Amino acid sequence: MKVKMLSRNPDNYVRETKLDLQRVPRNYDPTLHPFEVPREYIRALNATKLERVFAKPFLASLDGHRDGVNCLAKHPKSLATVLSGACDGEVKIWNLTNRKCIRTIQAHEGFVRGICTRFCGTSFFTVGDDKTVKQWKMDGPSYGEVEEPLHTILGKTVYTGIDHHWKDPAFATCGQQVDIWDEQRTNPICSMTWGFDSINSVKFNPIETFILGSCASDRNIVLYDMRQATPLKKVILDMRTNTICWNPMEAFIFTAANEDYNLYTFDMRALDTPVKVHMDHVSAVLDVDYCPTGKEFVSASFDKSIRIFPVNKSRSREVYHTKRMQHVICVRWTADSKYIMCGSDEMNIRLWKANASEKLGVLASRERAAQDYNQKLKEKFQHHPQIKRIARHRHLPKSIYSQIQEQRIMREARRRKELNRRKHSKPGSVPVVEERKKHVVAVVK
């Protein structure tokens, strides 16, 4: 005789306290859940809609400058400290936690053209229209002391940019040529030039720290090696590059912000073709900065907006703008990869969230689990037309929207003209040129 007995362990279904959640036994056999996919799709759709509902990226505006903000710099050791230089020669140090200016320095006569911090964070350097390079203490003067620079170097020409070495007490300035300086000397260690035009910006590579890149007004991007004291190679584009930024995770990759409304990601080992062309802006791109993870970068444009691009995508995932924001001149991504700062013509520094719908503050474990679950659902159904449409939709200012439509018509006209020309020409006489190769004129080594 067989006797079947039910045996249940109370630990599997009884709550320990009345505050706990009820434990629900689940059988994950797919045959028992025939409507699982439709149910998950509805959840993914709701999660995508809620993400757009809660997308409020703007956090704060730091006002206090009396002229347009021309350059920004991050503190290498402190997340809350930011430095900004304005067009009236004023430098301000901000505390992002309190959203207050903690110190103001009248650093130069005329524009502050560039600002950078020392790798240890004890001091910072500025260059301006008055042909000087000045080094300042990060901490303010003690009681009764006068605000004076630690060192002042008087140059022969106007310096347009500055960047500090990531590990050594050396920095580079640019103007008519690229100069490498030792902090203890008043004359440059070496000067490098290739061509005769003025150089807009210079940037050290954060990984291969002896490599630096510069971009000049004659449409060149030039790479240098400090150890050789000579330029390595240069790439000439169709239009002028305003600045470059190195990827902090990949030593050979850098992105250039160009006047032709595009950004170009290059591999320095093969400069003849960009790795990616990033297109979405409708005016000249003035600045670019990488996220510390190296997976995204943010760009500032003359079209009064900033955009966030994934490194491997040609289109932006996010566009930020406000009614009062004018031409955005400089942009920086904070070292914890959560926030973005931008400085613009109308004297304000704005603070944004890197993820527009991210909830700030401490999250409960259930809240975090729900966010992760929703994120996985959105990834699973991201190519579904309805979800894709909602996730991509952005409200744009009328000026940007109309320019996008106009450029789309122009691009279509150019494509149609090329197709007609190819159709009525001898086979092979009008070659097909891919988008990546259209904008590079030459590579010189």
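In this text, the rigid core denotes the largest set of C-alpha atoms whose superposition between the two forms falls within 1.5 Å. Residue numbers count along the first chain shown, from 1. Not measured: the values here are computed from a predicted model. Only residues modelled in both forms are compared. What changes on going to the form predicted together with its partner chain:
Once both forms are overlaid on the rigid core, the distance between the two CA positions of residue 22 between these two forms is 2 angstroms or more. With a cut-off of 2 Å and the rigid core superposed, residue 434 has a Cα displacement that falls short of the cut-off between these two forms. Residue 425 shows a C-alpha shift below 2 Å between these two forms [criterion: core-superposed Cα displacement of 2 Å]. Legend: core-fitted overlay between these two forms; highlighted is 1 to 34, the single run of at least 3 consecutive residues with CA shifts of 2 angstroms or more.
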Second form
Amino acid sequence: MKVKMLSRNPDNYVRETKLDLQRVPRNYDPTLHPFEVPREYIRALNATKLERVFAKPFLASLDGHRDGVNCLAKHPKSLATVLSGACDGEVKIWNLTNRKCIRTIQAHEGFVRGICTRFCGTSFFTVGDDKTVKQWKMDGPSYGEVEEPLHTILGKTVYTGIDHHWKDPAFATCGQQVDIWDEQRTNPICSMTWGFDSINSVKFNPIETFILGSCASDRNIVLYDMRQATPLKKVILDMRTNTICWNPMEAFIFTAANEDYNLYTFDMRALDTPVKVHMDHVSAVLDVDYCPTGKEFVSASFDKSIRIFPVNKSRSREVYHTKRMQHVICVRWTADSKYIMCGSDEMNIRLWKANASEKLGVLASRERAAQDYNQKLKEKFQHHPQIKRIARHRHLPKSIYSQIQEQRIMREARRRKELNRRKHSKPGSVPVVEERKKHVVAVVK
Amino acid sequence: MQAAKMNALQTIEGLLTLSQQEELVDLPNSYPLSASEDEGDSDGERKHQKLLKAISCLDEKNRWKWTERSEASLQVSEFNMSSEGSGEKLVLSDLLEPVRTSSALAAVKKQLNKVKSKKTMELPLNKEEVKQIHREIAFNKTSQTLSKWDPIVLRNWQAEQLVFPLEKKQPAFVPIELVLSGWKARTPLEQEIFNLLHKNRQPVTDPLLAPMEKAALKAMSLEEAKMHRAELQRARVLQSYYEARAKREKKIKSKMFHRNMKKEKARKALKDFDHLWKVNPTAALDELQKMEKARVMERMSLKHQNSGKWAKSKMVMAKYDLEARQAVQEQLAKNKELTHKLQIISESEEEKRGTKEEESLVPDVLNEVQMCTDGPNPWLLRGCNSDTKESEIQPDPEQQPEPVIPKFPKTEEDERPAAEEEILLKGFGESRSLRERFQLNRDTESVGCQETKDSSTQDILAKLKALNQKLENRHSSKQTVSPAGTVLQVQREECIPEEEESLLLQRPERVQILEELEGLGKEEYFQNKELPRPLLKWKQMKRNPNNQTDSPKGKKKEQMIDLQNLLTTEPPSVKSLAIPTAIEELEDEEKQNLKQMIKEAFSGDDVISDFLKEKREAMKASKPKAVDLMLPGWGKWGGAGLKPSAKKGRRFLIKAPEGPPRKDKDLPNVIVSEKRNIHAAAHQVQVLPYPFTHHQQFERTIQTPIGSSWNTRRAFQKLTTPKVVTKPGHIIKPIKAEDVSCHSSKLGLSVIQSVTAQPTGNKKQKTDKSFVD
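Could you drop in the structure for the form predicted together with its partner chain? We only have the form predicted on its own so far.
Then the entire complex follows, led off by the chain already shown.
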């Protein structure tokens, strides 16, 4: 008798080695996997919900300062090291992994106005209200040594800000004028002025390193060229700009944090209209810093919150606040683009996750795949009302919330008024002005 | 003389000073008067006149006349003559006119000219203005330098994925010679191996590559590669042209045209053969023999192969019918027997190879399946068989595929009809083959020689093939032994694709029409038996020349069409013919139709009735439908021919409840659509989101799933790649020009060269150190 047997090709089910993955036969016949859109929609919904559930961005608070934290600086070589200067002239160096202060220096009398690290990470510079620029070693003094600055430069006027060149041993200070210093000399190489008001901050361009930007109290932003030792152009905005930050991936883009609650992203070559106006804060924006990937930036505001904006969006994607956090004076995005630090009035430095719901630590490959998939699903269904509603939901303290409402009403009223005026006047006499163009007063050549 | 000269000089100097004075633009109004004019009387008079003049000059027309005496002259007339006549300033040349005549004053003249040509300096600009200009220039310069980042920024925005940190460490390409140079044999085994290598003079360290490999590496320079590529591109383009042309020609329905073409081809082949006959009669005869033999071989190989229609039909039936299965198996056995016999007979090596190839003509799968139908697992057996076969083939160096492959295009080209493109293509082919030959010659000369020989013989063979039938009548054939290998090679090239196609053909036919095919197969079988030899040959001829251009579909059609089949089945072409006639009619009645349409459009009754109809339909559609839950056969017998009872039907029919009354119930000329579901609408996107321009785009993106249950693994990975990837714990530095430039220019070769160009000493030291450690 002949017995019929099922015979299969062993190539289809036998692994070549033990280390190979098991072959999993899959049938991609679409009839076997129906309802793809509803299923993915539900997955996206769940992913969005979980994102909100796991959104716990606050990591740590570094306390130890005895006055408000006025300035922060990143270490260029070490991710775990952060420097901070307080309003009582104290500078502290922190270790983020231990969340401890590793060194304290009484650097100045009065405020520490600015702090910056040298590109090699061996020393840092501070400027204070006592009209001095001091250079300090990054490593602490050895036993028995006195804590002393490497160099001290006595100036004639108060310096309000400092920034170090990204490649050369040169730094720039600002005050009455923008001075560019050689590290080895006690006199500035060149000083550039344009106008007579005091200058708040100065920043070097990280890519084309000879370009500087500064903002002054007379509402303007001035750009300088270090090589040619001349100012380049000046743009005057509605209100004072507190500081600017250059995009580390796009040489000609910078963002200005303004007193009129907005941030303005400019293309340096066309200053007459900002590329984008970022509006969400309800009080003056005090500091701004770019994510090292150049896709987002974080802003600190007087309204006791920090917000994260995508570069190409005018609305923030995230807002961070805590009950105890007061006016945030300075903010920095860490060099690995994962964390955000902010220093505030109530003497604390806070550490946040840049992505609120991101899981820290090493991810298994399957975990990562699932994460990527969820991310894509969220992106795909982001316009669906339910998902959008959940993803957008944020809790805000009452003060900010009410201020937002108030400002919305004000804006609406202004808009209505303009509409009415347009309606009742000769056509064309009240032109429609773009939001972007409203805030630039003039560009001075 | 000298005194005179001095005098003249003095006068000229005086004039010079005068002219300079004249050039100073404004003279004060109250010009100091000379002492001789100081008398009061004349002065008063003069003043009076001046006043009068001034007043008269106030009249606008005469204003230009108002002039001031501007030069101091020695002779001042008492009548107050001024230099009024010219109305212009005094010009130097006028004063110099008397001097011009004397040639002695040339040097002075020159000086004068120089003075005249000099211009006054312009006033320096305002300090602020200067600064502004500087700023503007500097700004333009910097914005120019910045604009070099534009493409990079754009690229980064458009990039599918950005991985930070951007700077990547170049994988250091270190040639193995460098690595090995610092390495020494230590263990006894290693030493032994090295000894052996040294004995055999194998290159151990420095030139690790064999000379042949080196030659291969160097064979193609960049320019050569470029040329080669361009050539290939042209060839491809020409080929596509050619294919398009062939397609077009194939589509031509005119029988006359095809007949002519065929005749032309045959004539040409005949001519070629005649030429050969004249030049080298023995060779021509040889070719004839070869052709004949090739044909015989092909025929033999096709015997009992289950590729005939009868066999196919049997195979279809074999599943159900034992007899059919046996018949098929018999067939196969016969085939095997035949092929085996050949193997036994053959003695010389060449013939052996020939048989092997012939074996390969027969589809292996069939044989093996047949062989081991009783065995446990045919798949396993097949694997063993193939292994043995491979081991058999391997020792033959000439059989390896490398030298054979480049010949394919050549033979194909020769089969094509002559045309411009073809000539060009041929040119390419020749050049290519030349290059190959050149390269091969470098390596091993013997192989190249053989190849050329082979190709030449094949050329002739292919040409002659088309001639076969015609020449049969003319020449009596003598049997001469030909080099079987070459002939068989050609045979293989032509036969294998055909057979593969036929194997593939089996499936769709089986699926389509089972019963019909059986009949068809039988007919085919009989036909094959009855068909006389020449006809078969003709068939072959027909198939062979357009071997390349024939798509499998075309083949299928060719096989399907039989005389009997045509008669029995309904011609499908009739239907297709009907369409154009209808169109013609339409064209004729276009005007009438238009009128009718207009009539219809404006006849009010129709519109209203249409609307009513539409509304009725809408109402019907919106009515909730009854649900029938009856399962036929449940509790009673069911099946074909049995009617389920009406009682059960009534029992399991769930009537839908009357819905709410329609909103347009009382509105006779309105249809209110109530399709919109409020509950669903809360979950639906109301406004088209920003980047999309049409709702269909958006819907399509939503409808394409990205999950792994709908996509393959690779596709899933690709679909879910995040836009920005950052590594935890890595410092991301600002973008640098170097990073970007190294991204753009990545050529493996250049990298290798740069590495090899480095001084080797350092490496040695490094490697030494590492080994010491």
